[in-house]
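The chain below stands alone and is given in structure tokens; this is the form predicted on its own.
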Amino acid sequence: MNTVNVVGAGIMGLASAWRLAQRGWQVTVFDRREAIREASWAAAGMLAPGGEIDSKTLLSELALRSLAMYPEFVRDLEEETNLTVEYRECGATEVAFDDAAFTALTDKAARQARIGIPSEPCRYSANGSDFPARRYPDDAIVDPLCVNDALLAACRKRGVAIREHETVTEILAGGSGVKTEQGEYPSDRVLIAAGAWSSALLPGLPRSWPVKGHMLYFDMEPGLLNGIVRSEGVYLLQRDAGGVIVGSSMEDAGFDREIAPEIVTDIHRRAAKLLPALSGVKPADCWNGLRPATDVGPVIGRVDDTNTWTAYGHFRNGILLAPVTSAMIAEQFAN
């Protein structure tokens, strides 16, 4: 049986491990912490090319492919694990609060239409006034915690070994295995899926670094939001049980994890413009995550002619891009 060591137990590492195990690979996953405790855990779960992309790039092509794959991805996980994954094809509304924002939104929508992201004009009500907006019917929502739980269960069912709190310190020559503080683990191939930590594992990889983002949670009654709502760099979505997720900041702060009260206050203020019911409500929780950024977009595929592959650098779209990334890795490993 062919063996692969996967470095990183986030959504990319676990989704790839699951798909490889389905194809008969013997998979071991290593993580410096417990599984799913970095960017994949911190995410809101927007599957929203309409909010992220406005030009034709590799990222746009991957995002649209992956969005189309999501229903089957969720069905496969649910069938494999008998767990329910909260997933809704609910659309998104992007609001313009002034003329400049409306012009920018209209121009963006025209660019998006040319690359296959549809939208239509609409109105949005807040604080007793109506504002111009655009509706993105294809955007969707998934609960990352549900996906994470299902991926862990699916991996374990397929016999994937998950070695938590075991930091990989070195990729062995040519991708012949990994080295940790506990020893060396030979394998036929290695997949680096360690998020913002990825490029430090192998010289010559495109540089990865963390971009910090604060998130807020409000304990609310169900039914306040039908889908994603966004404007002025803030977005809101609501879980089936009622919790409202609000994000997010973009901070070049290295690997710092401190919560900044002033950033939380600013996000809360902007969110309340979109959903006035939040104005007098204190967040029930706040946290931050470290998104894996690069200068080149997602880094997916084989490293030169070695037996090392990569799946990192998905930045703000890791949850969205998990289906297409894991499929690409599985297909490349089959060749």
Ligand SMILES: Cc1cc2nc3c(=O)[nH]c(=O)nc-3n(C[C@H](O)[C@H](O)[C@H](O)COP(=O)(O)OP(=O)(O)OC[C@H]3O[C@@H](n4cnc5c(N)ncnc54)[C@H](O)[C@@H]3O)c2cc1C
The other form holds:
Amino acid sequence: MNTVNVVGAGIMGLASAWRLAQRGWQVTVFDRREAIREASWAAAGMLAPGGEIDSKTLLSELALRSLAMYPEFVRDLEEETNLTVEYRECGATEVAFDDAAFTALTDKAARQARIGIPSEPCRYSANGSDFPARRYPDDAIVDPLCVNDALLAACRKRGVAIREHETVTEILAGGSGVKTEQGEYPSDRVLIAAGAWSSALLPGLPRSWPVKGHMLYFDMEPGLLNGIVRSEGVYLLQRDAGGVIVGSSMEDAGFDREIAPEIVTDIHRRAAKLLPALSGVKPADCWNGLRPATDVGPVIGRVDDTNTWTAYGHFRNGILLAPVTSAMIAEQFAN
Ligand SMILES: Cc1cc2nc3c(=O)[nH]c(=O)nc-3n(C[C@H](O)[C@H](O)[C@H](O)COP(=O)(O)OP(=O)(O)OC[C@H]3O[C@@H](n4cnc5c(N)ncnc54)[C@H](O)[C@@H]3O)c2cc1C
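With the form predicted on its own done, generate the form predicted together with the named molecule in the same format.
Below, the chain from earlier opens the complete complex, with every other chain and molecule after it.
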């Protein structure tokens, strides 16, 4: 049987491990912490090309393909694990609070229409006022914690070995295995899916670095929000049980993980403009996570003609891009 060592038990490492195990690979996944404790745990779960993309790039193509793959990805995961994955094709509303924002939103919508992201004008009411907005019917939501739990269960069911608290310190020559503090693990192939830490593992890879984002959680009654609502860098969405998730900041702060109260306050203030019910309500929780950024977009594929592959650099869209990335890795491994 062919063997592969995967570095990183985030959504990229686990989704790829699952798809490879389904195709008969014997997979071992290593993580320096517990599985799913970094960006993939921190994410909101928007599947929202409408909020993220307005030009034709590799990212836009992957994002639209992956969005289309999501229903089947969720169905496969649910069938494999008997777990429920909270996924909703609910659309998004993007609100303009002033004329300049409205012009920017209209221009963006025209660019997006040319690359296959539809939207239509609408109105948005908050605090007794009515604002111009656009409705993006195709944007969707998934609960990343459900996806992650299901991926872990699916991996275990397929016999994937998950070695937590074991840091990979070196990729062996040509991708012939990995070295950790506990020993050497030879394998036929290696997949580097270590998020913001990826490029440190192998000289010559496109640089990856962390972009910190704060998230807030409010305990609310269900039914407050129908889909994603966003405006000027702030977004809100509601889980089925009622919890409202609000994000986020974009901070160049290295691997720092401190919660910054002034950033939490600022996000809360801007969110309450969109959903006045949040005014005066204390967040029940807040956290941050480290998005894996690169200069070149997602780095997915084989490293030269070695036996090392990569799947990292998904920045703000890794939850969205998991289906397409894992499918690409599985296809490339088959050839
Ligand atoms: C605040 C926030 C909100 C977000 N919201 C969304 C959203 O709404 N929609 C969306 O699509 N995306 C969103 N994202 C982006 C998404 O979370 C990421 O793109 C995605 O989770 C990246 O997954 P990953 O598996 O590459 O990285 P990670 O989840 O960071 O996983 C990498 C793993 O590698 C491990 N690792 C690192 N180095 C080593 C080593 N040497 N040895 C062993 N293990 C190692 C780490 O411990 C970690 O578990 C958000 C991100 C943040 C931070």
